[in-house]
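Read the single chain below, which is given as structure tokens and is the form predicted on its own.
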Amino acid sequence: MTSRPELKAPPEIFYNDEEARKYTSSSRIIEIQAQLTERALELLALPDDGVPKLLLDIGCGSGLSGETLTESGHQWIGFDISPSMLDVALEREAEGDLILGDMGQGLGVRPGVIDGAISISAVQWLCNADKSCHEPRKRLKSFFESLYRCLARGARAVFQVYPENLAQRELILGYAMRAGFAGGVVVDFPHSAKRRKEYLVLTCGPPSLSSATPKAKGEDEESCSDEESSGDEENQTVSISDRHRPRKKQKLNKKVKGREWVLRKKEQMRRKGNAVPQDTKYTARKRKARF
């Protein structure tokens, strides 16, 4: 997928002055950023007590997502690696505090002061080694550990991500869990190629009722759980499913249906009124390859 910007250049190079202004002036991108940020705020599940919260916008860019946070009545701190993007944010008079830095080296924010964190289309950049000194696993570890420290206990972090494949998603989720987070992946509109969006929803602290993974949006604008949404997604686990194992191992691990299973199925058919052959000593016996 050559269209993915993270495969073309490091973020601080890809989002240069020209690209930053082009990105911010696109009405389509502005609309998409607003929609994604609104959904991230919804998944944050902040208490509706009328008190403004201090939020962290990781990969804030030119402040498009920050505008939605401001409109929602919250204070925010923006963190981005691209000087050009932050320059545009200053020109647009973004109301958040802006920090220039690499999230792969840690956030450097005071412990326990952040009420929630969001990130729109940024975290998957950590999976690339843009420099010889970059090790994606170490960068993910530093990022999630520093994020865990700066969040208040029980606070949530919601990341809208575009993982390149299942292994990349599991890599991100795995290091989040190792840092101490609880949660999982929410996939909105899983059957739609255009509307499909993935959100990593994490809670700072051990698993509890408040850290349960929220339900995703389905095709009919109603909520649908991950289990309903897609048969090819193992969203809340870090293990690789059987379909990704080699074909030979699948055959070796395949369970053979024995006599008990056959007798049980035949009894079920009889209760439904179907004509079923009588049980004999040959029932479910495997035929020999040749006589």
Ligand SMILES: C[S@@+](CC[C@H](N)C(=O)[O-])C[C@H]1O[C@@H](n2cnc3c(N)ncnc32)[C@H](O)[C@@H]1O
Given for the second form:
Amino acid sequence: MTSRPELKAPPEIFYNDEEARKYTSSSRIIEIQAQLTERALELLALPDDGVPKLLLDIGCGSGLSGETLTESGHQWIGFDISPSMLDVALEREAEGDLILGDMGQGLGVRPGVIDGAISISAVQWLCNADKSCHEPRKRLKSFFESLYRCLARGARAVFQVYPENLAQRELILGYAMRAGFAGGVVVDFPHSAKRRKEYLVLTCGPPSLSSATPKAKGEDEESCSDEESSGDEENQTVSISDRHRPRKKQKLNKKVKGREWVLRKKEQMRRKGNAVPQDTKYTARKRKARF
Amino acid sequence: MRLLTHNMLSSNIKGVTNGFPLRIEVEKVVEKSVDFNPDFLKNMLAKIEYKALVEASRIMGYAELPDHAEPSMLESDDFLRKFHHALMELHLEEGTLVCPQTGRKFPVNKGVPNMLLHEDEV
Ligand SMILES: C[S@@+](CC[C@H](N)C(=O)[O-])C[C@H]1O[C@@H](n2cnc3c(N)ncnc32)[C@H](O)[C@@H]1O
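Would you generate the structure of this protein in the form predicted in complex with the ligand, following the form predicted on its own above?
Full assembly next; the chain just shown is listed first.
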């Protein structure tokens, strides 16, 4: 079975009482949520004036991410679709206000009032069609448009995401751009399977100096002294790690996946309503060495 | 849910053009004390729909806020403390938020408003 929770059940079902309980009892989860949130806050680049800001936490869940926001002195409003997760947040006495809501239906927040938004490991859920009435594209559109509207001009949104693949990341980013956001992807520790983390860093308003995507962490850990790397310093708008990776490595790391795996993935994509080519005898056949 | 959040929320139902402010029906109000931060309050006053806050605080049983706010009041500690109390310390614990245009009710339980929409409202 897949280890991706998004493929197991809709979020309000997957995050049931038992799953929500893990968020209070697993020190590993607590620590990871805190670390991801700290990094997201750093990427939000809020003005360093000591004045608390009003932030959104989208997919706030059990309030672990919110705790980090509170510790940094900010006020926050959290949205989550799972009652069980919100119950845990109540038990933990989260300082932010909690709202039971579905980001895919758009956020009902007044225009221009929010100073920044974060989301930790939640936005990739939007790419699934969990109900017959769900159209992922429509839901991504509603979400990003409503988010763009409620942010103050120049404010940022930072989402730590686990996209299933490159196409999914591009899909999410594409809808963010269409809603008017500028920005890109920051990949921390791109060369480590375990520590690799992706953040979408979005700025509300026209591109400017402040909307340049910040630098990733741990990018230089493995030498990638390609022709390309010298120009990277100035050109930070999009730091997508795969584009920096030496070609040879990309090949080596690819795991060979069988026909069964491909068929299963294609079926999943069909269920999400994507146009997927028919299965034929050529599907997932090995290509010649020189294609 | 604090009135701060109430002041930011609006009804998100498809076709609704006038979703703010959500009308409050109170069953239970709780008060929780929060650190007083004048700088935050000064920033918030520019974002708040003040009239909606005054009405909401009265419905919640707090009648101390003046009808109108002016920038000069930011210098008044007395005003800032009242503003702070209304905005940050009054919680709607149980009750209902009502869409001003359609009358659709959003229940509030344990302080959490349920803003989930039905399929035909999206
Ligand atoms: C990995 S958890 C993040 C937990 C949270 N940051 C915390 O500190 O507990 C992802 C959360 O996203 C929420 N989620 C998934 N889809 C959502 C949606 N459409 N709208 C709102 N929340 C959603 C889930 O219910 C879950 O609580």
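Numbering follows the first chain given and starts at 1. Worth saying up front: this structure is predicted, and the values here are computed from it rather than measured. Each form is matched to the other, and the largest set of C-alpha atoms that superpose within 1.5 Å is called the rigid core.
S.K.: Core-aligned, does residue 279 move its Cα 2 Å or more between these two forms?
M.R.: Yes, shifts by 2 Å or more.
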